[in-house]
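First, one chain by itself in structure tokens, the form predicted alone.
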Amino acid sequence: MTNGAPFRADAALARRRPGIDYEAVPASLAARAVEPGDAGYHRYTASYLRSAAPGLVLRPQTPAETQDAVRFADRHRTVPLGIFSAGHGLSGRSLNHGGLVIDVSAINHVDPLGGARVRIGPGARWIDVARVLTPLRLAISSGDYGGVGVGGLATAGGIGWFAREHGLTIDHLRSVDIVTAAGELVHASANENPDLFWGMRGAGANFGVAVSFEFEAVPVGRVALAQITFAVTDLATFIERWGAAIEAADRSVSGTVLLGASRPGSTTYAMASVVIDSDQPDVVAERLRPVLEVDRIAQQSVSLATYEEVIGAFFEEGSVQQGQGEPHSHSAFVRHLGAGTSTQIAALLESGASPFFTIRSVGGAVADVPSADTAYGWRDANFSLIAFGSPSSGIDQWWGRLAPHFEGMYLSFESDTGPDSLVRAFPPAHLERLRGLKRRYDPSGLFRDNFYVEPGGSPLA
């Protein structure tokens, strides 16, 4: 080997995949590259829910090495390309079968810059961010699970425990450095390449590999984390009352409820997690009371927690992802959980089509940002719905019956990556603008394996 790659025995070389020029891997990446015959390959055979078997994994440690990786990928258009930061995405598109993967997990710095500003690498996990920000009494609204990588969430939207009070993750993004399809390192902010900055906040996977983010965090001390199990006998009524309680709640209250398949007339257990941004017992009790009154409570606990403890509540350090096959999930936004929407959700669950259904709060501060300001466009929705199932369970048919109640869709929770998904994911004017951006920054479609926006329209000047 002449490019600095480690020695590989014939048995390992025999597992190489067609279409990849292994001998041409750049010298800057060769020593850390992972092939199917290598000892570290198993890490890339499963994401959170999806199995994988990539042909080659490139692991840059710097923006310059990321440029080398993208240029190498550009010479391999015949195979898939995934961008991997932590592998938690529900659709599993950061990995693939037989293609290339650019793993940026080594670019994982979390650097406070003074005040509330912090620079973060795409490979950092949100638990890493929380561990740095918590002692500073700062936080970023950043999903609900510490094992999620910054890179994927911060380019898609970011619906987290502080969404109703502080908005989405992207609402706190102040700049981003991206390696584009041309292999160029580009800085984007409100003042520099503003159109690219717009597109990166909601559709970033289409425009390049983010290698650095600068965020403005918000002051957050200890908060209350309530975990409530409701014993539900009338599912439609519960869903409607849950929606009304969350919408009427103080903005410091954000919550998620998990529902599963049930039988009509039987008791269903709904598991809710609610964060209240206050450490004052009287304030917490007052703001939580309407939520507790939604239905009969089987079990509840309320504890004070730091940002790190909240984002790490469901995270286990060292856990191994073991996804298999292809996930099948659907996502949608709704403005309200009115009687019609709630009845249809209850019917879906009572059909047995979805064993895992979640309702996450959005609304509040999310709606303070004008829709046109970011590629993420569905600002008027108060709730995000996510349903898991299988084609044989009838989930697609039941989801279709709910469609008249939908207002858009969040890409991160959708497994269907076809063109119809893009129509649901972006308002028409947003999608047209994204197509123009794609024509400017990636006209030949290098980044095409994660909700591909086809180039079109006029490239933006």
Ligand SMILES: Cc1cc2nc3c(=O)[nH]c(=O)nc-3n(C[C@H](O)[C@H](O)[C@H](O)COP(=O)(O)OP(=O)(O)OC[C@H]3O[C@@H](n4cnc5c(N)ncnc54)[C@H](O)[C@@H]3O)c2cc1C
Given for the second form:
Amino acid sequence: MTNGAPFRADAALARRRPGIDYEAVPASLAARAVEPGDAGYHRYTASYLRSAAPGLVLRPQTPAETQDAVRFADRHRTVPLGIFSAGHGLSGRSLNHGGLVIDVSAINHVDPLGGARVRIGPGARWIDVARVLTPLRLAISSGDYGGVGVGGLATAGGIGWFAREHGLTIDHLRSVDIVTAAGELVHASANENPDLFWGMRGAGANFGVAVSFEFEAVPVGRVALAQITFAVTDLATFIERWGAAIEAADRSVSGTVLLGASRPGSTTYAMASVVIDSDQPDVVAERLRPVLEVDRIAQQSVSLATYEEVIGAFFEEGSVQQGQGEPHSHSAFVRHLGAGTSTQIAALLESGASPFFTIRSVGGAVADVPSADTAYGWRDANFSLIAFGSPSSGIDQWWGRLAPHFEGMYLSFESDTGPDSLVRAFPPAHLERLRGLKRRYDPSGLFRDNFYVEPGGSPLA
Ligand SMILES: Cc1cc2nc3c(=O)[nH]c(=O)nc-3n(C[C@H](O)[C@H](O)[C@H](O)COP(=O)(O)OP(=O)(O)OC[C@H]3O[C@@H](n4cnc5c(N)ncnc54)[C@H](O)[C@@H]3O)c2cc1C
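Let's see the other form, the form predicted in complex with the ligand, since the form predicted alone is already up.
Whole complex next, starting from this chain.
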């Protein structure tokens, strides 16, 4: 061995996959690289939702090693390429079958820089970020779940518990360092490479591997977390009233409701989680009251919690990812949950096509940022919908029927990564600009495995 790779027995070498020049793995990466026959390989056989069997996992620990990994990948265009931060991608494309994976989970620093600034590596999970920021009474609105990685979420959007009050995660991003397809380490901010900075905030995975983010956090102390189970008999009316209550609520209120398949006329239990950014009991009670009046309540609890406790509520440290097969989900934004939209969603749920359906609040501060300012463009939506199902459940047909009510979609909640999804994920002018950026930063499509934007458009995007 000349490149520092560990000794591998013949049985392990026999499991190597075609199309990968294993002997050419750069010396900087060889010792930590993982192949199908290696002890550490099992970690890469499943992400959160999808099974996998990559041919080689490169595990850089620094931006320079990430550059080596990207240059190696550039010489391996015939096999898939996954970029892996924490493995929670719904499309599951951070891992693959038979291809390369660049796993940046070891680049996981969370470094407060003074004031509200913090520098974070892509491999940190949002629970790690909250653990550092909570004692400083700071937070970055991320998602609802602490296990999600910074790399995947902060390059796509970030719809979280403070969305209505503080906007998206990307709205707090001040700069990002990226290893581009050319293997260059590029700094992007409002002042340096602003075009790339624009693309990284919504379609980042198309332009390179993010290796460091600098955010501006916001002051957050203890907040109220309400868990409410509604016993719903008229689903369409419930959805419409939920929408009206959330839209009318103070911006400090953000909420998600989880629904499942139901039978017409029978009671459905709708599980809602609502965060109110206040630790004053009377303020919390006043802001929560209209939400509690949406329908009959079967169960409720309200507690004061730190942000770390909120996003850690369902998170189990050390849990192993066990995704199987192919996830199948659809995503959409709606501006309002009016009678027509609510009736159609109720019909979908009563058909049994989706056993897991969520309605998350957006709106508020998300809409304060002009749509043209970031690649994430659908800022007028008040709700983000996700429906899980299976192709045989009829979910695709139902989604098609609901389409006239939709106004775009959030790419991170969609499992279909094809061109039709891109057209829904970005407004036309945004997509055109992204194609121009792709032509400039990745003209030959190295980063093509997750929502691939075809190069085109104007190179001066
Ligand atoms: C249980 C669960 C809860 C979730 N809740 C929310 C939520 O509340 N709000 C929300 O907005 N989203 C949420 N998501 C979606 C989540 O934001 C995305 O799936 C995100 O991509 C996951 O990031 P990751 O780094 O863990 O994923 P990975 O699987 O590691 O990566 C997913 C994709 O992101 C891209 N990517 C990853 N790392 C990098 C990098 N360093 N540079 C460039 N591109 C990269 C790649 O395209 C990759 O295929 C949730 C997902 C799950 C599974």
